[in-house]
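Have a look below at one chain only, the form predicted alone, in structure tokens format.
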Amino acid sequence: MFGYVRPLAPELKVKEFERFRACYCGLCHELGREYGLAGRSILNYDFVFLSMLLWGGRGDCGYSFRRCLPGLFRKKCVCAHTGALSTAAGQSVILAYWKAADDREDNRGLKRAAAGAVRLFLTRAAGKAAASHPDFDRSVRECLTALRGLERDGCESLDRPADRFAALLASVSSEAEESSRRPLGQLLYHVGRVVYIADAYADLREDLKAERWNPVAARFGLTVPDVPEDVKEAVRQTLFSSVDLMCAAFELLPENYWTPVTRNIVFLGIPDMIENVLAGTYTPALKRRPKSPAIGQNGE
């Protein structure tokens, strides 16, 4: 994924924001523990959200205080190792590896070389992750192959490539608890659709300049990066139709320890991201909340 799925931080309680940071750091340590430096290099917000959804009914989170490379002189509160973090770590490595392989095919010059270097850097980690999550690895390969085919054909549909990426993300639900598998699959399908279209819209100017296929440009026949208001409104409508279905699926999931945070992401964070992408004001950094006391062992 691309780092678009994150909370609207000002609307979180301080303890909820601290828990989100602890989960983010916990996933980073899990990536390092299982896949080394290569794993840590691909950490993003999207798979923090995924680990929270995969949490199931495990109860609250155990915490520890650990140091990391960006903060050697102050220990951070970190979520303890869990199966959900391990699953999210493995799947994020697989997706990052195949995305780098796909970027290598799509780009030229320095960007092609950079994508090739990332792919090579992740090769060993991706092999280990694929051995643990073979179904997800196969789904990613199949969906990205289908996406490349649509790109080669100059597909003029926005829904067809978005559906392929959405199906890729929905396949994550196969490793969830059986009771939540169906609504989680629907939720992740629409999250994937939103992320794919939003990323295509954000890349519109760069893709047109480089003469690369872009699904938004192909669908609306755009040749210049200045998007007409009617096109922008059409994109907004298709994105928010998925948001509505995503919210409906979320309400069918059983509540767990992370529900206050995941509810914020689904109902506030993703809609806010969409509006910022459409307005050209989206930034990848998550706005920090004021510092607060450490969460403590019971997460309070």
Given for the second form:
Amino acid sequence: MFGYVRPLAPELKVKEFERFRACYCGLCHELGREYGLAGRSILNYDFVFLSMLLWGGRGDCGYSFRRCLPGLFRKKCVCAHTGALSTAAGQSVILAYWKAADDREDNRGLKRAAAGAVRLFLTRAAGKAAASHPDFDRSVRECLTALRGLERDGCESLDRPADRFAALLASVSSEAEESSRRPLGQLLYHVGRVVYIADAYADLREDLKAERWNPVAARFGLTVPDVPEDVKEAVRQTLFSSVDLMCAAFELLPENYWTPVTRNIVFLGIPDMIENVLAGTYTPALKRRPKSPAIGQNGE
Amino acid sequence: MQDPYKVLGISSTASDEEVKKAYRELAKKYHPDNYVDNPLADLAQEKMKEINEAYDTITRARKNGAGGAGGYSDGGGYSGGYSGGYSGGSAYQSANANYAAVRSAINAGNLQYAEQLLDAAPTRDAEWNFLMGSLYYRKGWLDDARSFFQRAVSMDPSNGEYRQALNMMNGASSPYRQTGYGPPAQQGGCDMCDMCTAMMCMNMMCGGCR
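Can you switch from the form predicted alone and show the form predicted together with its partner chain instead?
Every component of the complex follows; first up is the chain already shown.
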């Protein structure tokens, strides 16, 4: 479920890309400081996006050069600590913990053991994060319980399960400033919806093989992983309708320091991700510091 | 009142042409067409009002010679042009009193009440399906909304309102879909991208003639 919300790097200016990278490193350092190694291990792009959205004020952020394990020999540019980073760090730990707990229930054998190990590894960090974000912790638990219920009943609506996950992301907007709360809630709702459905689509083959419930398969009555064109088109339409609403909501947000990057993510990065997921060419990148865009990438 | 130049995102030394350009860009962004049935329509309307006021203030001040780089003004032919677009909600009316109540509940954002009314409705006709679609659209349940709109259109193919709603779900009038990179292997022929490009070009031409 992670790693779907990224900018379309070739379309960023170099300075914007460097900033994005500094924010990524900033979140990593924040996770390390607050939650130790366990925290750092769950760093992902989606929460970098979240910290950029929650960023208060319009001003520049401070930068410093710091060492870390991958950057042992050459210091890396890291953006300064702020409340937005700390919120995003806490929430990503909570989500990763419950996701691991959920995976453990879902799987058998080796995968179950692996998810169990991740959960155990994150227990302490998650306890600390839950103490500072109790509402978010509760929303995540409720959301996953509701999803489990829908899964048990073999729910045939695509929107019903997607709504649970989307509402969970939308609840993050309660941490934002009053003036941007409504558009941010709407934006995040549809980001959550798109991520949930795209993730389900990407997992189609694996889920069908393991005979697990998959919302896309259940909605369109798929039994084989080869998706007919009309179903693909229906999924594309519904995802791009969400993108339209996302863009409309984004336009109503006050500008901040990160607007060029977040605009790229909403208007270009997410549509690009959708097209690639539908074409089966998407690889969610998780644990890699963003690399400079290679020329000719993405079919240009 | 806010600084009108700040609202348009330009400096007070901007030329008349620049003022007009900034205004047009913002007006396009917050145009009511982009927020049809959108739960945030009221916020967009507020923005639109702010922009209109700012533009009016600037053009009026420049006309009176109270500043500005150009010293002349071509009279703000654009001002207030969009302001009417948001008011009044839907132009369509329901003959059925129950459905009229559902429409006003959806317009007011009272989705729970609208859902109750629809659940209690005795018949499941085309308009019922259309209203269910509208309700789900407002909730953000777009896949279910599309199914309901499709059913409404197939039950009453002659109704323009239902067809318009379905077309919206199919992205026919989306201002945001741009020609991105797409997946690496592009097929030939007339695909969605081509259509979008054609739409965008047409849109641009319309903008130029205005």
